[in-house]
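One chain is shown next in structure tokens, namely the form predicted alone.
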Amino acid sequence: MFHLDGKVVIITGGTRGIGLETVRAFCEQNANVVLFGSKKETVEKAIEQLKMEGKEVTGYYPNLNDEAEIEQVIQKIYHMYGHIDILVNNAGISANKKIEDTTSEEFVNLMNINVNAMFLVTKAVVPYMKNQKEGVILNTSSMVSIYGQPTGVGYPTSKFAVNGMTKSLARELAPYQIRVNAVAPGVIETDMVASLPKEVIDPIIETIPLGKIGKPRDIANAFLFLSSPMASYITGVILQVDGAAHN
């Protein structure tokens, strides 16, 4: 349906939640999927879980703030397949502390994982995509990138940055036929959302016209669409997948 057979797809943060479901979705479209995780154990666990489901993937666990390590892994993937077609920057962490309780170290760490890592992985794949004269880069944003959230200021700040990088790179890379878009999930059934306090989640759910929170597959399907030829004239878009929560 999505014409992704044989495409090489790299998915960061691919060991759980939205990332793992996105790995499944691309596997079902006969893509060659490479997942990145933060630890050897989580990567191996995800690969084993997928294998039990009949899905074969490759996995790595580079330090996403180590430019040289990232470039080495990306080069290895390129030599393995001969092309890199799609990058899904999904790795990220959330925050829910009040600003006075947030240390500068916590804020910097969040920005490193949510923004700097995305920049470094994207930077590493762009030369290969430029040589191919085509490619797709997709970033995980958030509904809070539109209007913020009551606490945990670092998270929406990072996602505003994700949106800015997405829109800017879409313009910069368009001459090379590289499309860059982001998906902004609403409240989705993931571990990250489960860790947020009830007083943060409940008021948000009340604003969702569809009256429910989303599933990881809802986001994975958006990534599939934006990766496919059906979205060949779409770039620089922050696609909101949130049940009309902020429309």
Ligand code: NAD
Second form
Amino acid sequence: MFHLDGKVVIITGGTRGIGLETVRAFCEQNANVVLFGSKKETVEKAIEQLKMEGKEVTGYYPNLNDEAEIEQVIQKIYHMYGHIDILVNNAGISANKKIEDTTSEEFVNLMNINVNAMFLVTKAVVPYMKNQKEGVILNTSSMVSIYGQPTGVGYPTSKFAVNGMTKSLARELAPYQIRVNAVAPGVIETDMVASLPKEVIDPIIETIPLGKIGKPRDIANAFLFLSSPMASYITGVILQVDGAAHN
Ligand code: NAD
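Please supply the corresponding structure for the form predicted in complex with ligand NAD (the preceding block corresponds to the form predicted alone).
Let's see the whole complex now, leading with the same chain.
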């Protein structure tokens, strides 16, 4: 249906949550999936879990703030398959402390993972996609990239940056037929949400017009659509998948 057979897809933060479900969704479309995680153990665990489900994937755990290490891994993937078709920049961490309780190190670390890592992995795949004269880059944003959130200022700050990078690179890379879009999930049932206190989550659910939390598959489906030829004229878009929670 999505015409993704044999496409080479790199998914960062692919070891759990939205990323892992996105890995599953692309595997089901017969794509060649390469997942990235933060540690050897979690990457091996995800690969093992997927194997039990009958899905074969490759995995790496480059330091997402080390440009040389990322370039090496991307080069390896290119040599393995001869093309790199889709990049899903999904790795991310959140924050929920008040500004007075947030250290500069915490703020910088969050920006490093949510923004700098996205920049570096994208920078590494772009030369290959430019040579191919086609490619798809997808970024995981958030509904907080629309209006912000009451605490944890670094997180929405980083997601506003994700939207800026998405819209700007969509323009820069359009002449090479490389499409760049983002998906802005609402509240999705993953570990990240499970770690948030009830007093933060419950009021959020009350504001969701569809009256429920989303599933990781809701986001994975949006990534499939945006990767597919059905979205061939869509670039520079921040697709909100949030039950209208942003309104
Ligand atoms: P999660 O915590 O379940 O997964 C996060 C993933 O990012 C993991 O695979 C982890 O390995 C990876 N990661 C984290 N730190 C890393 C690092 N330093 N180096 C390399 N990889 C690292 O989270 P999730 O809920 O699945 O979130 C995935 C993305 O979706 C994030 O970008 C997040 O901001 C975004 N998002 C999530 C929600 C939600 O409700 N769950 C809502 C909006 C946006």
